[in-house]
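For reference, the chain that follows is the form predicted on its own, supplied as structure tokens.
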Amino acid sequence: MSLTRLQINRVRNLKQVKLQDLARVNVFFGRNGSGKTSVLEAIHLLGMARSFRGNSVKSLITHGETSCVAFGMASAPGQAGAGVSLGVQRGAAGEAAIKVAGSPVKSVARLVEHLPLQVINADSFELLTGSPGARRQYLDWGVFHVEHRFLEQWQRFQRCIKQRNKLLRHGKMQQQELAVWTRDLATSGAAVGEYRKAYFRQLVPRFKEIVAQLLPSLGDGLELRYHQGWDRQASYEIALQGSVSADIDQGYTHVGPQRADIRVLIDGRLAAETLSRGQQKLVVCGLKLAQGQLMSEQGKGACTYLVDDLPSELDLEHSRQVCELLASMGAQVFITCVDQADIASVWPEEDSGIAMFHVEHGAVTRLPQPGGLLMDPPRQDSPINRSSIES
């Protein structure tokens, strides 16, 4: 799916600005803090009811104001019609509200299937120095997006986790209620490491083929390594059996798919504890193109990038080749710089399908192309202007 529309209200700095006609290559650019990031924010509140910078949604919402709101229209290629409205709107004290074809939903997933995003900032780094939670979060994106029995098996094992830990910590347990849990949980930790497991063995040659492409240095020194969360040669059941006195003693299961990893070694050396800052942005980059690709692969469509600046610890080179890849894919990407011509000059020259945005002060103006027209400024009887998401 790609956007082909997008409202914003009160994001940041963005107050209200309406975007149509969106291409398969958009690119942001001014100066900093004039808002380029808060246009990829606003795309993941839409495809994530979240933005990818903290978890304080009062810091999204414009000072001052009460709500945030981005609406949009996401289409298939070769989609007959207008596609599938997608609406957020989150308030100052955490609510939210999402809609799909007009709709009312309660789940976040609804909105990933619709709208599945890759993001490429700063942030990003952390899948190589920051907690296994950010690797599991990454993994699991990749999984739910190929195999959809996953989320089911998932939300099982992540209940049954909960309230094991919850008799754990209680001390006076019911051992027969324990060992219900145990073997509930069993079963759903087993299905979710399988499912994981599947979808890592098709990822790896995909990793390596990119990577071998950005970072041909690292020759046949890399190796992505998945830790499932308990011993690989013990069944799921078998583990939790054997680890059932220390979570006892300690008030909390010990082993399971909430311990899985992922690590990017070379030369059996972490990768973060190796390469250099830019290198660490290719591979990640390496990470993140692989699991668009795997997913397009599969036939579950193409997911949508968010690329924030770019050129920041990148040479002109390393640059040239990310967007090669990038266009390569055929996905639709939002990407943001300093000056159009950080991205002009580093994306293929044969790609026409290139639209250019200025940014400055919360206002957003797309550039006249030959055969185009100039974005037309946002009206304020916009829906968007609403307090509500648009039906």
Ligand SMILES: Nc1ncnc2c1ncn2[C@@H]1O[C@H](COP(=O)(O)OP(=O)(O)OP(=O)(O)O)[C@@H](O)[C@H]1O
Second form
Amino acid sequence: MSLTRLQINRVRNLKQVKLQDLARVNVFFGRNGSGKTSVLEAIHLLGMARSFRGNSVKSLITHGETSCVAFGMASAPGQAGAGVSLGVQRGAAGEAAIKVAGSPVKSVARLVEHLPLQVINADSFELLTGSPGARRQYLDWGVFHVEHRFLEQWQRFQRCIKQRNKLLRHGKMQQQELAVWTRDLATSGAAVGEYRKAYFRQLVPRFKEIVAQLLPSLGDGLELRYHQGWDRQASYEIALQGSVSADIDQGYTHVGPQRADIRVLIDGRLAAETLSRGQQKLVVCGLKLAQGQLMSEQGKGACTYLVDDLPSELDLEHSRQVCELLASMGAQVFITCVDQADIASVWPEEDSGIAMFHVEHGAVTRLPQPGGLLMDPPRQDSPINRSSIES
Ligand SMILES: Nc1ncnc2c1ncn2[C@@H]1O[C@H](COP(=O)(O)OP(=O)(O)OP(=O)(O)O)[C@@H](O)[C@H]1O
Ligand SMILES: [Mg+2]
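Output block for the form predicted together with this ligand, input the form predicted on its own:
Following is the full complex, with the preceding chain placed first.
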């Protein structure tokens, strides 16, 4: 799915912005503080109902206002007139109203499936340098979008571990009750672990192929390792049995998918400790691009990339290579930079599906395309579908 239309109300310094006929590649340029990142925040609000910086939703709402809203139309490539309208409103106290195709929905998962988003920004370094939680979130994003049975098991697992930890914390627990939750935890945790492992196996070759293009000097020294969160020789049930006395002593569950992690290693050392900032950014791009590639190869549609300040940390050649990879994937991209030329000079020349937007003091103005066209007319198989916008 890709976004063909976007309306933003009261998101940071964007009081009201309306964008029609969004292209496959949408570049937002402008001076510091003009509102470029805020446009990406608004798209993230629309696709995920929250900020991409992990900040509270309150920080998204324009100062002095009580709510922010993003509305958009998501269309599948080649499906004329088949767009799905999405709308998200968040209030200062955290309240959320989400609508998909005009009907209210309770679960964010319903929203997320219509506009799968991948973010590449300064916080993405967390994937290498941050806590395992960020890497589990990364992994689960991928599993969720390619394996529809994953969500149910993941939710079951979350419920079980919460209940089991609650019992363990209370100390005086009923052994029988603990056994019931342990049994359910073993089943759902094993399923979550299996889905993650299967996904990871498919992800690794894509990741390696992309990084080989971006950072050929790393060669065979690059390795991606998955830790499932318990001894890999044992089933999760056995691992839980082995840790039960430690769990009771310390009041929480020691082993399981909640401890899973992915490690990126270069010649056996952590990439976060070895690579330069620019190299780290390229590895992060590799991780994110590999997920998008896998998703579309599996017929699950293309995801939309939000790339904040692409040129930072990257030299021209590497910016060009990342742009070439993004362009070759055919995914929709929203990308920010300070000067128009920052992207115009590195995006593949032959790509005509690009629209430029100038951002100034919270106002967004589309530049006319060279030759007088706003943009190339969408092809039948293009994610940009004019008839669905106008209907
Ligand atoms: N809740 C808010 N209400 C109103 N304005 C805000 C709010 N939060 C941030 N701003 C302001 O919005 C402006 C735009 O911020 P944004 O991060 O989008 O800028 P930017 O164009 O990405 O800049 P840079 O090039 O420095 O990254 C900034 O001046 C910021 O101070
Ligand atoms: Mg910014």
